[in-house]
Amino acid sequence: MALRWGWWWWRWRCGASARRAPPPPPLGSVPGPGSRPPPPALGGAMCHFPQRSSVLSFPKICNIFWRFHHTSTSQMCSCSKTVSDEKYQDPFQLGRKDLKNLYEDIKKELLVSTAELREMCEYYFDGKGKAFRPMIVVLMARACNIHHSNSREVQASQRSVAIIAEMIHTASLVHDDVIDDANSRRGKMTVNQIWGERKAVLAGDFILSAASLALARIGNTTIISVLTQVIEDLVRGEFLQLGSKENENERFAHYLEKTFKKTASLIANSCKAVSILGCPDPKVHEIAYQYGKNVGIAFQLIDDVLDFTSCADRLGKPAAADLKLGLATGPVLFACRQFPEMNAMIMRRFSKPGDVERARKYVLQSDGVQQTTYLAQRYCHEATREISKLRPSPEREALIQLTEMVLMRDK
């Protein structure tokens, strides 16, 4: 649903005119196929969080990417915090003691005798990362725990996804590397470019391969099938972005099922998974696999508006790595609509001399930016109303502030 209500969300707004940006449909709904909300005015698109006392609005969204890297991250962590003290809940705050020993126990599952094979797997694994997808794991599982009944603790199995599902987000880093021929990851050099291409996808095999022995451990088939399901759309995802779509329309649709499968499906059946292991009932694991969805999709997209509005420094990779690459991703493809002319560079993956350049400057001219980032809005809002369907609790508070600071992200 959430990635047919995206490819809708590109239809409606490639029927405005070619150089005029025009207003989103409303936020307050998620709009059905065939319905066409009209165009509110500017000023008044607002997303509202059910059962919130804030209220997010797109110009306050638009300053802060348009500020680029000049905005501190706690000025930018402070724009979130427009709720109540009462209802504000810090995410890190609630998930430390669920992840607390999170990496010594992922360098426990990747023991092995040769230690060139350890010190290559255990390289992002250095406590530096912002454990983002087990951080949503642990809190989504306490807020089925107590949706069902009413028990705040995380259980061990569900302590494993999380494990799991950041060891396979960072076996798709070492492969991912490889196939970009990346040299810069996390403010440090990569796998490949230390220890070479072969023994990277040796090392991304190996922690594929300790991920999966611990999701054998857990001794659920309907989890095991679950989270074998991202390995398999990890792979079908980077397929989808080796290849390309001369029809605009077809062109924006791929590229959003090529962000699902990528980035989304892991998050999406992440909160499934422990869903399934801390309740019994099908809607909450839909509730939790929607919210995942929607949220990976967002968190995507605000990556792909940063590749555009940050530094290198910030971003810990070198900036316009998409284009470099020969990717069209979200401001691409909207300022396609206002530039034709990047057609053509789209099709030979701005592979002449000069192309990278032009693209991001057309990017930057258009609305882009600006429309990628009311498409992640519109995806965080469908998060947050599918994970309010749960009964209240901190940790549900927490997974809807997290939409929040999706949005807020500078790096």
The other form holds:
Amino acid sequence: MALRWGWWWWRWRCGASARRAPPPPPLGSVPGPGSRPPPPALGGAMCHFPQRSSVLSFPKICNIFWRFHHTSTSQMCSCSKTVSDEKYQDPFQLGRKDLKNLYEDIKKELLVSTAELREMCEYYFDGKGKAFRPMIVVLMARACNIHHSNSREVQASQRSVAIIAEMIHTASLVHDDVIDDANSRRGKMTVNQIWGERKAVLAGDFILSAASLALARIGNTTIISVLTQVIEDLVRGEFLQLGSKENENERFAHYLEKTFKKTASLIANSCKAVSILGCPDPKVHEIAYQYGKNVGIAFQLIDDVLDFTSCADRLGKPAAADLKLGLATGPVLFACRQFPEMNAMIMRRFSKPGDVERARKYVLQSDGVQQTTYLAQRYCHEATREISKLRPSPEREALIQLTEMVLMRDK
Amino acid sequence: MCFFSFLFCRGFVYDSRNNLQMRGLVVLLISKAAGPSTAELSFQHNMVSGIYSSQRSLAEITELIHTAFLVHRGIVNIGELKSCDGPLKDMQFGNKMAVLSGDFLLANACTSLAQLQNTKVVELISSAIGDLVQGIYYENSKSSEENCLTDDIGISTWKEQVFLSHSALLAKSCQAAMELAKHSAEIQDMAFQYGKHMSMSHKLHSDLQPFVKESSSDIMAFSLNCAPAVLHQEFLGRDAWIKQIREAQGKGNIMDYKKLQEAIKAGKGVTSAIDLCRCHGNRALAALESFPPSEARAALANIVYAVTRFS
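Having displayed the form predicted on its own, please output the structure of the form predicted in complex with the partner chain.
Complete assembly follows, chain above in first position.
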């Protein structure tokens, strides 16, 4: 009954959306690890996805109606007890218990005798960050554990991966702020603003070394290799950001590759790491990796959108920061198709006075923001499609819910 | 190998900058001195000239890490720049390149470490990086203080801090090289001791240069936190030392290093620094006794002789 409902809904949406289908995004350019993505045909047919409704994917609709009609006595899924009402499982709630002591545990890894160095290292581990990455890691760990052995317990090593992921992320933030000469993040001053650049770089190095130490202590050489890849990708991503491409098509591929290396690699590889710890099946590792990769790219795309649409207070950091840094992100690249005069500005990295303002206006006049958001939606759908291959569980649902949250966030 | 080590030792003595060049070479030498693994016969595969490929890789990693921090040490504080330092944009760009290059080297080191497929080695080297950061942090703190030109630290604190900034990386790399060949815990400890004491001697030797060189024409500036000064302060007492510094500073607040040097030479700081240097040298040599006699071991001993020679 529920399935038939879902199918009808899907048909209706398909019909509705066919009348006003937006141009398919260049998803052929989703980069794999280490592989050069093919140049995307913007507005062309290089698309890995079937032509689907832009709003909700089939498995998702299925889920909604299935849950709506589902009774508590069904044996189909172990999550029956938790979804007897229509409310979604809030991913943050589910992961909360595991992450409760996350920041305390991170601080334990950063024990160092010098008070000031410790203060600097602990500065961002005050619990005010989104803790988005550790949460994905913990939920993925549970989902994989359930898939493999029906056990919901998170292993100590998996929890370590969550901690390590957050530490690597923070270390890169500290260095990025020095590189970008930023003076505020998460609503407060940056480390380099308060203590100076020299100490900030040292603090970042220290956090990285502590993360590396924690990684070694897990005692698994495969996990070390997987997460070390992240460190290399982060640096390479930063270098990619320094360069620019002449050709419009190359630019987009370059942007996606940079996005993968700088943002998605961490999430993808941490998901892969916990899946390796929880389940021996390589197919599951690949599912976890793909989920992480797609969510990561979507996350960054929305971040780039927010740089144009949100205001500084909400974000906790200055807006239009990317333009001021000379970076041409998704909205800009899409806008450039409608306003070719932006090409010159992109090539000179918005360095001339008035460039930033002009570019901003062009972007807001164009459909750049919408296109980027649409692209993010497609990546989220792909993430959902991948994760749905795992055995049902509250955590799996939460991970699906999380993709929605990525799209809806405003900071 | 002998000629190589002779050149190396010469470089040690004449290198006035406080840089232990070729840490990697020390790691290679100690790997060779320790010989093949006693644990498994199948280990012999990757050995070239008596050194396993993993140990060779570790030597590179040590150099990478050392260089990464040389680069990171060069970063400037934007807030402290004056107009005479040049355009701000250039400094910012320089900082950016320094952070990125240092990070790139560190990332490469991490990747190579992972490829060694040995979690204990990763643990050792990661902790060495943490030590190095703390050591550099202490160095930084000293130079940035305005009123206090010199720390009120005794020689034992000095040794702790110098261990972190100058010895930890080499000591732990030597130990890690032993671990890679699956040598016993005793051999690993001896390698660690060699690395630690040899680099302490080297630092002391380097600190002593302004005080033992014969040439009176060159007035070498020295850090007020160098070993002879720290020891001098310990003997003299803090107040008397501060008084001597003020006297040497004179009216224009420009330090008369010659005068201060004389003051330190007149005290017991220099001789006890030399003693300390030799003491560490002896401990390094004692650690070498655990290794079988070989050219490599002789080369390592020569290095110790080079850094404890003051004539």
